[in-house]
Amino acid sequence: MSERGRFGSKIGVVLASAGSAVGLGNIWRFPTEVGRNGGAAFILVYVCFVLFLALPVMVSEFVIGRASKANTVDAYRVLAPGKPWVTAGYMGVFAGFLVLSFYSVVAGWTLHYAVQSGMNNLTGGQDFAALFSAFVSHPFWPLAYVVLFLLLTHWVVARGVQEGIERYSKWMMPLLFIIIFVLVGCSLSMQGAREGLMFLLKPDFSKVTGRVVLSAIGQAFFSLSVGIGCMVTYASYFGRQMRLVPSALHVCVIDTLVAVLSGFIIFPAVFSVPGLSVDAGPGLVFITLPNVFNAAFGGSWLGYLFSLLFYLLLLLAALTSSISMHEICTAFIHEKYGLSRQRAAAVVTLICLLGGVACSLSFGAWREVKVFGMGFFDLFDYLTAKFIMPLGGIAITLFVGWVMERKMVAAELTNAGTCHRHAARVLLFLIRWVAPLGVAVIFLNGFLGK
């Protein structure tokens, strides 16, 4: 345990979680999710279910891997020996290998409009959803993307905990805000950007309908990447005088705090432009706003500079998510397989390009290729998102909140007992109670399919 990584700072701790909660699910999932579900009504049931659901089952994963200071498989071995809650631990790194193959796709996406944006490609009277259409179904120019994301990934995992990990976050995490805020600036400048702001912060509640709800309770859930062992790793390179939970709800808010930025990014801009819907679905980024930059700007050095900054932005927080999944596997194969780091990172690196390639081919040359009815795409996603992420999730607060000994969770949780106990009590309940039954309705919800 003496030779494994660890954080250096606790700014390094909460900047590098952070930076594995903020991924595209903040960006690009969460405009989509608040643009078909109504808006302000949307971000408010969000955050609630964000304190009461993704809250405490990131306090679970910081708990687990503090106490066994091990990867997520370990972590299980140590703290329940000999019985079957290992599987737990064995999904999620089964989960980060499916998760960083089809991410990588959509972050390869995110890097070849970067670099189309800082070639100024991206103006004119384009039909956009044809150039993405056309792009996406390349033969070569999408799996060349895969690979050199993949290796931008791999070589800040390879560095190490501190020299890769936490080094990187420290100026990854400060950048993409920096980022945020000058897009915001930018937005709200436009016209039309009233109603935009009118339809992020003027909830209508009559909008909240049960599918609304869900989409709150999932989009909560996999915002914060819980379920799978990534704060479970992390958590195991923490020193023991981090405080636990206080972290964990920095990390929830600046997570909030990006995807509700995202959304005053987004929606200003969109209602800038007349005829453009805002519940434009997934190509809201690669079709509906390209095609925003342009009307709002005509082809200006504003709307280059815009178009740029949004990509990459896009493509650092697809980067620092993509860091935490692939180190749920590199620790795992690195101590148990006995791997120098190095190799243990080469190994993940080659298997999640082999399952990048397949995700990516779903989308063009093997597009009549099914696997129950699915390309490997929506395949891998779909494992992921309906099965391992929420069964993940409830395995890991019934695991804290049932199985573990109380005295060792009530030391984790207030920190050897110089926390606020009254809060440790409140939170232990979430997590016994109301964290299970959340994330079983994910689950139910996922698996009727409704």
Ligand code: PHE
Second form
Amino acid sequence: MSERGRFGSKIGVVLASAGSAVGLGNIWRFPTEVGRNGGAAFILVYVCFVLFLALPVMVSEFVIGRASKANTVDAYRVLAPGKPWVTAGYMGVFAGFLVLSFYSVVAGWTLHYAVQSGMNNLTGGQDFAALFSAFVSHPFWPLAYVVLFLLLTHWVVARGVQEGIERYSKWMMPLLFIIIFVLVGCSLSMQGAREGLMFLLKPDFSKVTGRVVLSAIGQAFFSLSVGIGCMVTYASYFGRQMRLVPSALHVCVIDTLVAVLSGFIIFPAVFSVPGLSVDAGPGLVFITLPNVFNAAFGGSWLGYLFSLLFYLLLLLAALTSSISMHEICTAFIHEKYGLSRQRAAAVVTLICLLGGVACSLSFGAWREVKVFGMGFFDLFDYLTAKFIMPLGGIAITLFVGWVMERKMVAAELTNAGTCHRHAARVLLFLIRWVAPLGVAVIFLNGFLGK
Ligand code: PHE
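Based on the form predicted on its own presented above, generate the structure block for the form predicted together with the named molecule.
Entire complex below, previous chain first.
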């Protein structure tokens, strides 16, 4: 146990955890959901769910991870030996493989778009929708980018907790914030800024239907990386002095801020170009935005810069998240089977390569291959976001709220009674009652919504 990796600094902990949370979920998925579900009202509902459902799950994961100092499977073995709770840990590792497989497909597209932007190939006069669908169904290039992205992820994870994850998060996250602020500035100076801001800031509650509410909970879970033991794994590298409640709160605030700022980048830009729609779905950042870059800047160097920075931002965000999914599985294989970290990471990368290729092919050669009526990409997405994450969230909060020794939980939440005693009481209430019940609703949505 003494040889386990460990984060070296508090800021490293917050940046690495925020790095896991901030990802394609914020910059690609969040604006897509906001666009589809009517803007400001969706954001308000989303923020409530972050605070009352996802935050308690994250704090619970921190408690389990730090109390056990083990990977997400062994954590349950250490804290509740011989009990079936370990199933939640296995589910998490399985989900880690699934998420990383389909995530690396979208991350691969991002890498391609970053390269194309860099080579100034996303210039005007092209049909970007046709370009996108030709690319994702190409028999070679999307696969090559999946491989490249996974190798990049592997390279960081194999270097270890402090030398890899913490070190790279420490420079990638600040860079990401700088790029975001530059892009928000550019976007707000565009002519459609007012309209875009209105869409984001003026709630229209008539849009909040049951379906919208349920999408908001799912989005909160995915975006904060909770429910599959990712934060259990990271917290197992936390030092004793880390304060769990404020750290979780910081991660939630940073994640939500980045999501909303992504809206501030995308919607003013989209409203600046007549004829483009805010509810373009997943194509929003790969089809709509290249149109925006060209129409708004008329092929000038500013358009080039905006486009390049945007895809670099998306790439950085994807990478800091993918390393955390990879780490769930690597930590497990490393500790359970006694393989070196490098070998364990190589096993994970290989398995995810197979999964990633299968997901990518479901847009091309394997378009007709369906399992339960879905291609691999949709199946993996569905299984994790609608099935394993909610179930995991319920199990994790029930475990901390009702199964773990009360004194141990209180000691973790308050660092042995030295801080945040009131906050700990509020959180314990959320963990025992509000989160498991609320999350049960997502789970039902997973079944009934399909
Ligand atoms: N939170 C990440 C995002 O927003 C996705 C993620 C899910 C990361 C699960 C780790 C675990 O993109």
